[in-house]
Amino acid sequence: MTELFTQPIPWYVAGPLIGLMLPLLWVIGNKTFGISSSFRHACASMVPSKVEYFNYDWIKEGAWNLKLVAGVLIGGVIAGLTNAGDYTVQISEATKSELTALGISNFTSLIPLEIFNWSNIVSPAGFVLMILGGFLVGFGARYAGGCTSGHAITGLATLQKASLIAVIGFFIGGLITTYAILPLILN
């Protein structure tokens, strides 16, 4: 039985799984999935503030979606120390060719350690890049109206527009970044 938890979830589990949480959440309580507005509810709910944007009952819109993260948080740690040293990323031979190529050649973490050390962290160069890349997502998720999880999976699912104009653009983002922006910054 504790096979079960210590495995990956195959894709034609996890996906209708997540499909049937959209309106499992919409029957509980008229709620859609996302995580990127939990950053909003955690601002509201520590800094009292006369701006607008902040001033709203985060605990009636956001009590939950900040338990959901925590629940993320939670199973995340768990599942890393479950499953931790052996593990075994899969991905196909062409993509680790690619990524060879790139210099990334140690596929034995969950992410790529020629990048996500500590040494590159800590350096000058690591440093800004972490700082500037959490800004454009963070600031990417907001002007966005919402980020992967919510406009990929909850507004594609309810068909809105904004959500496939949104995931179009996620996609074209991270096609520039593995082909033009990932190769300068490993170069």
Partner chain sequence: MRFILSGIVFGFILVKSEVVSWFRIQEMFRFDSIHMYGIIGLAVVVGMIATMFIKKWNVKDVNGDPISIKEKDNSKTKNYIIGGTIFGLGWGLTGACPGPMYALIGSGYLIFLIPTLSAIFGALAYGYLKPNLPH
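To complete the pair, please output the form predicted together with its partner chain; the form predicted on its own was given just before.
The next block holds one chain only.
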């Protein structure tokens, strides 16, 4: 039983479970699955402004969404507490050798700790990956009206043309980062 909590979940189990988030949220509250709108609600709650984009009843429209992301955070806590000590992600050898060529040597975590750490925030690579990267995620998700959950999963599952275009955009951006920007700023 405890193994259920300590073992990684294989992709073919995780995918269907994530897909079930859609009917779950529809049935328990008539809400359409999406995470990045939480960024908008967070802004609307904190910034008293006359900016049209943040001028709406964030409690009425967003409270459920902020509860959902609070849950995601708690889910992360439970997953973190039940993870075995040094956790190595079993990525493919091809990716591993390409990342090694970019100067990444520590694979003993979910993320490359040699880049994602507090003392690295002001280094060029750390700044681009953490601060600029985060900014682009938030800016782009709101510009596109959704992120991976809202567009790639919900939008594609409900056959929205808009989401297909957005997902193509996700990949254009991701490929530019992977093949042009990362080699430039890492190593």
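Residue numbers count along the first chain shown, from 1. Definition used throughout: the rigid core is the maximal C-alpha set that superposes within 1.5 Å between two forms. On a predicted model such as this, the values are computed, not experimentally measured, just so you know.
When the rigid core is held fixed, the Cα atom of Met130 travels 2 angstroms or more between these two forms. Relative to the superposed core, Ala70 shifts its CA atom by less than 2 Å between these two forms.
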